[in-house]
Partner chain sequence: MATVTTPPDVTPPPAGRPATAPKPRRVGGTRFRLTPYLLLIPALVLELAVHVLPILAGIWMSTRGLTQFFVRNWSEAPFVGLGNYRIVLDLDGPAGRDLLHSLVVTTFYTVLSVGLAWLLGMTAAVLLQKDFRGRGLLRTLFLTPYALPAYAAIITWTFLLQRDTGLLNHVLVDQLGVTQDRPFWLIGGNSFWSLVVVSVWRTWPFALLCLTAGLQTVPGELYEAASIDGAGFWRQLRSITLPMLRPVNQVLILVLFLWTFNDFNTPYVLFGRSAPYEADLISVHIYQASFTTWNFGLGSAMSVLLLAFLLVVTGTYLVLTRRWRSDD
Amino acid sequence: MTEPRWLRITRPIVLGLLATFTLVPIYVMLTSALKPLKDVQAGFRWWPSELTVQPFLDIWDTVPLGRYFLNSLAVSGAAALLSVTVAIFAAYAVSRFRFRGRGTFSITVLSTQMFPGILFLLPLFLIYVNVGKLTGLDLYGTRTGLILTYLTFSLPFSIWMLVGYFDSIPRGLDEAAAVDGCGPLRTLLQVVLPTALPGVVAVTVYAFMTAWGEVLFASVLTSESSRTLAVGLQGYSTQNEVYWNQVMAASLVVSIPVVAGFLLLQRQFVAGLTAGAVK
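Taking just this one chain, and keeping to the form predicted alone, what is its structure?
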């Protein structure tokens, strides 16, 4: 099949515009991060008159960025792993078994994505405070409470996505495993899960990225010791001045884990999204 001439002409134009739209903000961030603060405040120039890496060194002293980085990594990683682990078993049950309330459960899981997160903010805050008073278990202002919070919106989405991936896997694999003497759990772990690995990776990456950049819950349900990067970056703004070069430098640094993880898992991620789109 011959490619239309208009497509050959418009493709590089569209790709060029998209690349420009993506790369220009990154270039502005990078050049601003390599400028002294006085040059950033003086006005924008495409090429800095003076280059310095000092902002990348100062970001660790102006605010406790290292602690925020570890908090974000721990919270996002734990939330992603827990949500995907629970979602694997729940999605497999919904996909492979017929039980009373199956349709209601699926609709309920999907309907949770319809509500804005701010509706859950006050109830979760009150629950965490009251649980702490009644049991002594600290959930408010801790990493544990934030992980549980992120599970409230990452787990339903993970279940919903993985049900689609498991439905796309032929049931004949389950039947063949049953003939070989495998039970449901062994079939899931040794047969279905390896086949659905691209989908699992895609859902894990999504859950991690969602938790990594979340601001609303983290700004209310964290304390100074459990604050994450998304909220901690506000520390570069004081009542008297905003350290724009450090803000840009810190923004680039905190983007590295997500970008690196995406590049390392790109093949599985794209395969998972393709399988979900086909489904």
Given for the second form:
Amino acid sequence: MTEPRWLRITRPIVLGLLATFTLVPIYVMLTSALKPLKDVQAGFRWWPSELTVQPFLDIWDTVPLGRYFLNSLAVSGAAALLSVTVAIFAAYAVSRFRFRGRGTFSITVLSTQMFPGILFLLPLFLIYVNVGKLTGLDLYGTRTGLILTYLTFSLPFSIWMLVGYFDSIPRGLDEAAAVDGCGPLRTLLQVVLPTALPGVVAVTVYAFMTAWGEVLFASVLTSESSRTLAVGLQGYSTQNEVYWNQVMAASLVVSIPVVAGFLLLQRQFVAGLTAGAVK
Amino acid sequence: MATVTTPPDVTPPPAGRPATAPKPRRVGGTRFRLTPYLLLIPALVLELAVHVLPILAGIWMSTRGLTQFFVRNWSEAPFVGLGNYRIVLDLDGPAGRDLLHSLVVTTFYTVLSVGLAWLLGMTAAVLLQKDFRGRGLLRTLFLTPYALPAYAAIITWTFLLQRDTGLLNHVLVDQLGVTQDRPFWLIGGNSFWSLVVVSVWRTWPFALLCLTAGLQTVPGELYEAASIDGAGFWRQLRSITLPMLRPVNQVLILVLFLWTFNDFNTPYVLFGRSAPYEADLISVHIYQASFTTWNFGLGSAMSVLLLAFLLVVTGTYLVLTRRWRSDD
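Previous: the form predicted alone; requested now: the form predicted together with the partner chain:
Time for the whole complex; same chain goes first.
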């Protein structure tokens, strides 16, 4: 297809503008993290007056960032692993069995993803507080409560994406396993799962990212000891002045794990996230 | 979309012996009839506990006078019937007026954000359709805002939009000299536009992602054939690209709509605990109303109304766009 000339000229301009729009905040985050405090207290400057890694050292002392980091790591890691485990079984059922209620299940689970978070927040808060009072099982203000909450947040999309991956695995493999005497569980664990491993890894990272970036529930359900990064990062602003260079350094540090994971698994993500929409 | 009809591969059994035709062999057979349900139990229990149960509890709470005195013993909160709804729907009272205002702001915010995010995503997807050097790199770059944790990205915008130390005013006032006095971007009327820009920045990559995947399913021959017939760029966009993307768009726009309408992260991180009146989105509105006064009854009533509103909008949307999927 031959392109009209105006398109050949417009393309780099428009894509350049979009790239600038995307890059400006990222540039600000990267450069400001390397600025001394005086550079962010006076007017804005495009380049640090002197490059310093001091903000990266200070962020751990200004607020207990290390603890927030470990909390986020524990909560997101546990939520992701549990969510994917549960999702694998559910997705296998949806992908490989024809049963009554299959369509209803898929639609119901997916639609819960669409409900406003604020709708669950108030009841869940009260349920956790009162469950703790009645049974002694502390769900409010603990990592357990947050793990339980987050694992269900990523569950719908995890199931959806895994169904897509499982569907792309030829059924001939299952049948061969069945001929060899494998029950459905062994077929799943020994045949389907190893084949779908790249997809499973992508879904795990997705679930991890969901939990890592969640703000609303973290702001209400955590106490000082279980506080995660989403809330902890605001600690730099509650002091008399805002240490913007440290805020940027901390933002950078908390972004690296998830951005790296996302970019490494970009291909699987695109395939998985859009499988349902394109179908 | 062209549908290929394959002839049914099941030949009807010869008359006279209907029941003896061999059934197609199924993996496992009847022995595993319970298996799918067993596999679903963990997912179902969790969904019930953390989603369905709280929704039901929320509806129950909305009929109670659930104030701060009853947080630790909520079952004792007095029944007030529809009293909470009467308060938040009374447009002459402050609660009702503020809720309506918030709903209007949220609607404008959603329409603008979703429209712009879709437009940017569509533009980039089409411009990236043809392969060129650096295309992969550009795609990766465009997806980065989507991968960044929400709070880290938004707090960077907060810095960028500071009146005295931010990049935007530095460029506008110091470097370009567009205005003399430094405008506030996080207070007053401007805060609404800040909110829209940040939201678009964060969501358009998702539109790009979905639309790129959608475009990959459009066969290249269609464009070649159209070129031979003399169809130009816009004609091809209108007659091939957009119709082929309809199924993707139906889901994409709905998802963007629901995300943006329920957006809590953007205003909460951008403005801190007190959102400006001009940018009072519904999620933050309910959040603040509930946690500053601890009147969970009123908060629940507003949440239930929000849910009802979203269900009506979503239902209407699905009915109106149903033919996007079928007739083309």
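Between two forms, the rigid core is defined as the largest C-alpha subset superposing within 1.5 Å. Positions refer to the first chain, counted from 1. Every value quoted in this text rests on a predicted model; they were computed, and no experiment measured them.
Positional change of residue 215 between the two forms stays under 2 Å at the C-alpha, relative to the superposed core. After superposition on the rigid core, the Cα atom of residue 26 is displaced by 2 Å or more between the two forms.
Taking the core as reference, the Cα of residue 259 moves 3.4 angstrom between the two forms.
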